[in-house]
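First comes one chain, alone, set out as structure tokens in the form predicted alone.
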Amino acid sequence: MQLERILQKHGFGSRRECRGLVRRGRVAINGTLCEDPFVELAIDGLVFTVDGVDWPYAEFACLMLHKPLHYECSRKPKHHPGVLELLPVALRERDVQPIGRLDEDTSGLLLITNDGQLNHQLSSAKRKVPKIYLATTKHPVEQELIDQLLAGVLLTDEPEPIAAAAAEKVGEHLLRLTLTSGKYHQVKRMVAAAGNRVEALHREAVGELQLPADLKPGEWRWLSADDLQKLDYSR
């Protein structure tokens, strides 16, 4: 694939703008400066550099973000900054979007992509992809709370009780909850229906993919092949 096409595909502007980047000496291929925008490159394992930043060739942009508090998971945020503002412009230009949403007062693992198939797999209610949350509660976590969440609680506007896939006490005021559905404010509403209140909420994992301990709030990274395998719910 020609270099200018690769750059355009990865969000660095129109073909004309990408040719300009190359001709101004701002692009390197596998560490070597390249000034020919029409050079044909093998895309397998390709790493190109723009303004000193390395970019792996990726057919789709598939990312994980440690969502901080007070950010909205919306392309058109209303009251707080949007999570996409935490990404480089080139990624935003690839029309990436969050897979599902976390409330502005919820932190943790957020997946972002422009791969429609991956988005559908992880968002579809039929797949029952587990999401694991750590909730800080106002009142102590009692066994009765755990039992109610596992048995199912009735939420307003829902025809039937909804049960957690797993629930455990991990501290006096800490509850780990696993859900396989994605209702509006579901964790908060379920805990409230069971007689307690969520004071803080953090998502630890989606499927088998856990938020890396070394990924700080506001930081992002590419999903590796191993990460994507952990998120494979096409079966």
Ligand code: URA
Given for the second form:
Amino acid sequence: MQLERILQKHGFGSRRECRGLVRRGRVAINGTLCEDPFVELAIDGLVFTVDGVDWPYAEFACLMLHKPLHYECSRKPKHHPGVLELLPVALRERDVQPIGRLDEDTSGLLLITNDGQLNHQLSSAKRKVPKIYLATTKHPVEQELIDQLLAGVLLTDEPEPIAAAAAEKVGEHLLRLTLTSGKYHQVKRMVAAAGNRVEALHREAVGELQLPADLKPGEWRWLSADDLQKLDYSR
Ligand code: URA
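Can you now output the form predicted in complex with uracil (URA)? The one shown was the form predicted alone.
Every chain and every other molecule in the complex is listed next, the one we just looked at coming first.
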């Protein structure tokens, strides 16, 4: 594929703008400066560099973000900055979107992609993708709270009680909860319905994919082939 086309596909502007980037000496291929925008490159394993930043060739952009507190996941954030502002412009230009949402006051693992199929698979209610949360509670975590969450609690506007797939006490005021559905404010509403209150919420994992300990709030990284394997809910 032509370099100019590759850059355009990766969010670096129009074909003309991409040509300009290359001609101005801002692009390297596998570490070597390349000033020919029309050079044909094999895309398999290709890494190109723009202004010193490496970009792996990626048909779709699939990444994880450690969502910090006080960022909104909505397309048009109202009261706080949007999570997409934490990404480089070239990624935002590729029309990436969060897979599901975390509340403004929830931190943790947020997946972001422009791959509609992946987004659909991971958000579809049918697939029952487990999401693991750590909730800090106002009152101590009693066995009764765990029992109620596992048995199912009735939420306003829901026809049936909803049960957690797993719930365990991990500290006096700390609860680890696994949910396989993703309703609005679900953890907070379930815990409230069981007589306690969530004071802080953090998502630790989606399916088998854990938020890496070395990914700081506000940082993002590409999903590796191994990560994507862990998120394969296609069957
Ligand atoms: N449940 C909530 O209440 N909030 C979140 O952000 C995610 C799950």
